[in-house]
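Given next, in structure tokens, is a single chain: the form predicted alone.
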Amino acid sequence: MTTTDLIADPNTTAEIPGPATPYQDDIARYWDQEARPVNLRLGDVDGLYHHHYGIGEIDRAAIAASDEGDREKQVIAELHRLESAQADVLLDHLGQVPGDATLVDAGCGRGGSMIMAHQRFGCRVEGVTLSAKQAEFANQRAQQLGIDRSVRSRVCNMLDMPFETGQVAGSWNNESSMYVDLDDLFAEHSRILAVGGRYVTITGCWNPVYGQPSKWVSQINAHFECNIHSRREYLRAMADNRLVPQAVIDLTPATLPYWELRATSSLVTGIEEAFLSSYKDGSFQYVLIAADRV
């Protein structure tokens, strides 16, 4: 199975308003045009499509190959490992979660850590995105894979989710709280979660500690047509909004590994001097926060 293989169906996806102001309008017009190779050649090794990057360290056995050809797999196929590896880390923060639950992915991409939840804990999972062609692509992996009657994406706004208050046992950001206020949305998490559920978040996020966002931060901004927030904005607005931090957990040594390997591969960007760079100097930072809905 390949990207080929996934052709819309507009009857996939639910008919749910979804960009709200013209900047959400722009973001999911940057991602209805998106087919980086980097996501899409990623996916391809095993049909699951993430929107982020990797964690942990280079099997070098993985990458040993002679020939040049064979290398490229193998190095495609380890990077893939790693961004699939961050996606477990993010659903082990989740906990427990019975198989009659709801937990929602917000800004679900192509929907690989949806499918992920779902084989993990059986349950059902929702994922939301301005990107109507995101949702398509999901909603038809998930046909694909007999399980549309437990996954499913839907093309609307973060701030503004269509599930009922109380009503979701956990939910989670995976590099997507960037495009939004974070006090609006983490009001919205904290709306939809019941009374002990959990939110997780893994973000990059620019460090106080060095003052104001670097001249890397702001070229990772302008390159994808995001916000970057501080590690501190996250934290008080999770506290202005009854999310309590179970765990925040420094992830910047353990996905430096992935970008100096992706910085060697043939899907490079441009963008990865300025992560490498960033992370290095201590302006830019990796984590992971969840935290439980009092």
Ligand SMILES: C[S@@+](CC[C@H](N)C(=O)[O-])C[C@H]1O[C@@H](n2cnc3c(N)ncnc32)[C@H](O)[C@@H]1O
Second form
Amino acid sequence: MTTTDLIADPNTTAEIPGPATPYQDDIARYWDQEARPVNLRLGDVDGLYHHHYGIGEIDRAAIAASDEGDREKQVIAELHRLESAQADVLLDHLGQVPGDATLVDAGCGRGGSMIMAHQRFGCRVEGVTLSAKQAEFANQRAQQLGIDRSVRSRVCNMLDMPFETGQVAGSWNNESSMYVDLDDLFAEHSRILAVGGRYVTITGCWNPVYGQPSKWVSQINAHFECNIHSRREYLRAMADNRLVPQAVIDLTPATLPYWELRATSSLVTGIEEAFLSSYKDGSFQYVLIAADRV
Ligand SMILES: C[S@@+](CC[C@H](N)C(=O)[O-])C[C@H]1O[C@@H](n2cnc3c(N)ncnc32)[C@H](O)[C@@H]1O
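Please give the other form, namely the form predicted together with this ligand, since only the form predicted alone has been shown so far.
What follows is the entire complex, opening with the chain shown before.
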């Protein structure tokens, strides 16, 4: 299966309210047009399409081919293994999820994390994205796997999700919280989560110890048209919205090998130096925060 097998069918795209602001319209367009090899060729490895980064040590033996073409394929497979490992760590922090529960992936991209969540917990997984192309892609992927009754992606604004109050056992943002105001975002997660429910985010954030967003952080913002928040903003906005952190994990050391390998691959996008430099100078951090809805 490759990305070319997944052709958008506008007839099956859910009818839901469109983006709420001109900025969100721009972001919808960005993700509708996004087709970088670093995302698609990695997803082609096993049909789990992610738009996030990897964590964990490189398996050097797995990228040791002497032929250049073979090595390239091995590097792609290894980078993909690390991005799926990242999603596994996020899912680990959802804790026990019963099969009759509903989970919500806010900013779900092409749905890789949603499929992994369903495969792990057997439960219903609802995703929202601003991009009609992504929602379509994720739904077709779920259909191909025969899990489309349980895994569904919709076009909608994660600040105004189409879910009943207090009905969701767990929700997450995997590298999607830098597109929105955190108070608005956590108020909405807090609304949909049941009391005792679990929220998890993995995100890049700027480090208040550095002082202000560094030039590298500004470059990343410009590259992705996003607005990276500080670590302090995350913790404050959670505290203000009944989300009590149970784990705050600095994944920066764990993501460096992914970036170092990616920087030497044929899949470079030009943003690698900004990530590597800001992680190394301490101005930027890759963190996981898991919080309970109280
Ligand atoms: C970097 S991608 C991450 C995708 C996915 N979470 C993953 O790990 O592969 C960012 C995602 O956030 C979504 N997004 C950004 N702002 C959003 C909003 N206001 N409402 C819903 N989705 C949003 C984009 O449409 C895109 O799917």
